[in-house]
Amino acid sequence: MSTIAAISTGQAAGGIGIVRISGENALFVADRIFKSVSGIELNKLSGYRATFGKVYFDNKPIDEAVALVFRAPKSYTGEDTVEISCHGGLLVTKQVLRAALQNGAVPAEPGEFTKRAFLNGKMDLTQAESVMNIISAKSEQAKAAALNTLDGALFKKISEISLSLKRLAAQMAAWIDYPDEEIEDLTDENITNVLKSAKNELNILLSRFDAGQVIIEGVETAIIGRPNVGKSTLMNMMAGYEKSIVTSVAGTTRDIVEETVTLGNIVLRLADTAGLHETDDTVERIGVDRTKLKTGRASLILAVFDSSKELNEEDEEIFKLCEGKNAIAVINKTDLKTKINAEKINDLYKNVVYISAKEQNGMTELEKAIEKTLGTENFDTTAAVLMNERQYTCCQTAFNSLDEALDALNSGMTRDAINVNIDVAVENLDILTGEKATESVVNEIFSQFCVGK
């Protein structure tokens, strides 16, 4: 493999700027660009070993730095490496980079630093997907999630459930070769055990799943409701500032406004849009249409009601717009005067709670039932998890693939037949962690990392 190199911190000025170089020619490229002031070589060094001194570029120092040397096996991507930390300047950091990939190394592709820590055995395929989700972790708990499949929680479950079911496959095809001879334990109970038991281990990691996406992922909420019911003071109070304007005047928001905020250990993408209502006037027309859309296109629906006035038409609109969604009721201005039917906002929606925004009350109400109605209550951290839909849709195959291995032995086929769906359902749980992924599979994983790591 060619050595390679990139800038593995962020695109930003800061205290300092990290080089990574990885390669079979890692350690020389480093000494034709960095001289320690102790006039050791890098490629003299052992393992773990740092040194000061100064970059090179066309013989003219660039800056400062620390070189930090890790050798073969013993580093990140199995290689001979050596990080530059330099002065964390943007122009800095590219001339250091420039200055290597003048030197011998060729520039890293986005994710080739982890992609090379799977290939030489680092890490199996789940752990590598986990690094980006830590990296793009919002919430302490999409962190924790991450970091325990970094720990190798999710290869070691479906590692387990592998080999229970490769150790069935292979007594029964020994079964299948020598039928006259007894095979230990390869009852149709104890087949019928061993299915049963995989597929329940399978359906938990499934069930997981959608609570999984929205603590890892966030989930595109909406709020809703007809106009001045305080939405967008509702979209204030969650954001923490004033994100959207607040009048008295209806349709004050004629365009939906966006913010990504994190409430509790959900990180919740809101669009405050605009009221809903018939109007003549045709920007607030289109505003109205665009609500439509993203109600139609979002995994969270808040209700906003006016708890001061009476259900009209244009609340009739709101519900149906929730029917079948995640949607939460949120009765508003709940410091004045009742008079809206509170019982038939709750005949109709499973979570309702009182609030008034402008007096930021109701926010610890509103972020349980958020967490109820998405399922992320009581969801545990340090239970392995799905991170994405490759590794769903793998789970799935491999979970359809047992059934159809019960039916089989419950209808009474050759156990050959029922060994080819073992041998599928197996086959896609080695895919998910990545010992038996193709390259294309492999490539378009990393693809989506950032340069750098």
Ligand code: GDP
Contents of the next structure:
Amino acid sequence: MSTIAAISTGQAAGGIGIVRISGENALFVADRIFKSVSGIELNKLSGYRATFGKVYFDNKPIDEAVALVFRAPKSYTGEDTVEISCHGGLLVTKQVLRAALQNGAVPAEPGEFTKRAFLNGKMDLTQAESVMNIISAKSEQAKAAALNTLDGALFKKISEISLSLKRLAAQMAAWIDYPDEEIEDLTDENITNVLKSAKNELNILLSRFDAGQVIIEGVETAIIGRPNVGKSTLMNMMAGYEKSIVTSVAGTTRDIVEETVTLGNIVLRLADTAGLHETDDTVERIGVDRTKLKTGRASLILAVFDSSKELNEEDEEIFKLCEGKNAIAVINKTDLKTKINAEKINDLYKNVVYISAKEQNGMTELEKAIEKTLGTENFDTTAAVLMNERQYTCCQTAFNSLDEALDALNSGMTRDAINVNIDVAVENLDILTGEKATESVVNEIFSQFCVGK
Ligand code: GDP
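Form predicted alone done; form predicted in complex with the ligand now:
Let us now look at the entire complex, which starts with that chain.
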């Protein structure tokens, strides 16, 4: 396999920048561009050794640096690796990378270091995917869940389920294939128990998925309400609440630019504040985050009402927009004299929160209501969690196949027929962990990574 190189640190000025070189010839490529002060060559160093020296490009010194040597298989990728830590800065790191590329390395594809770690058996697919989630984590809980997956929690859980099914299938197959041997046939009850228990475990994973996604990915949120009810004020208040932030985040791994607000442990992905200006369009006038609502992408709606005013036709529009959605009614301006018909709102919304955005009252209640609506209260980040749609689909397919296996058993089908369904379940669980994922699936996963990881 070729020797690859990339800048592994962020593309911005910083104290230190790291260029990573990995592959069969990593040490020799590094020796061509790096000369240690002590005179020792990197290919003579054992693993986990570092040495100080200079990096050269076209025979000219370009920076002082520390080279850290990892020997296969004890490195991130499982290959020989050298990490050159030079001064952080766009120009310096680019020059070091160019030097490596002119001396035998090829540019790493996005995620190629992690892909090699996977291909070399350093991690399974769920662990590799969690690396990406760790990089893009925007909240403590998101990071905790990703770290837990990197630690192997999901892999372990899926492998356990898969193993129990493999054992069952093997025992059933042995009974069919060797009728003369005295292999005890499993009773229907034995088979049912194993299938039900596996199904139950998968169901726990599936049912935690939505809440997990909220924690990991944040939640698309639309703040709607007629003009002047206090939508902007609410947004600003959330932004200033505790350690929350309003940022234009240029996603390092996904190229998304969006406004996010961290409320407690949940990242709300808000619209750009489009729609807050006056126009003739009724929908736009009530400040809808139109794109999200129209495309049905908003998973959470904060419908804001002004408690100091009576409800009007525009509020009726809001009621309609919230129908069948995860919506929380936020009754604002509670510091003023109440005129609103709150009863009507209480009838229509399961969750109603009273706040004064101006006086910054009611945030804790709002946070609690959001957690309740999204099912993230008491979310256990130490338990196994499905991290993405790919894993969810594999898990769901496996679950369905076990259902079919149980149906087959109950309708008196042969052991062979039942085994076909179990095989499909096992195969999907193995695809989930990467034991059986096809090359195109693997390539697709790693193409979403950033270069250098
Ligand atoms: P938007 O059009 O829905 O975005 O409303 P704004 O956030 O721009 O607020 C409209 C007006 O209501 C502004 O003058 C705010 O200062 C005021 N306002 C917002 N929230 C409150 C509140 O809780 N109490 C009071 N008294 N005024 C508020």
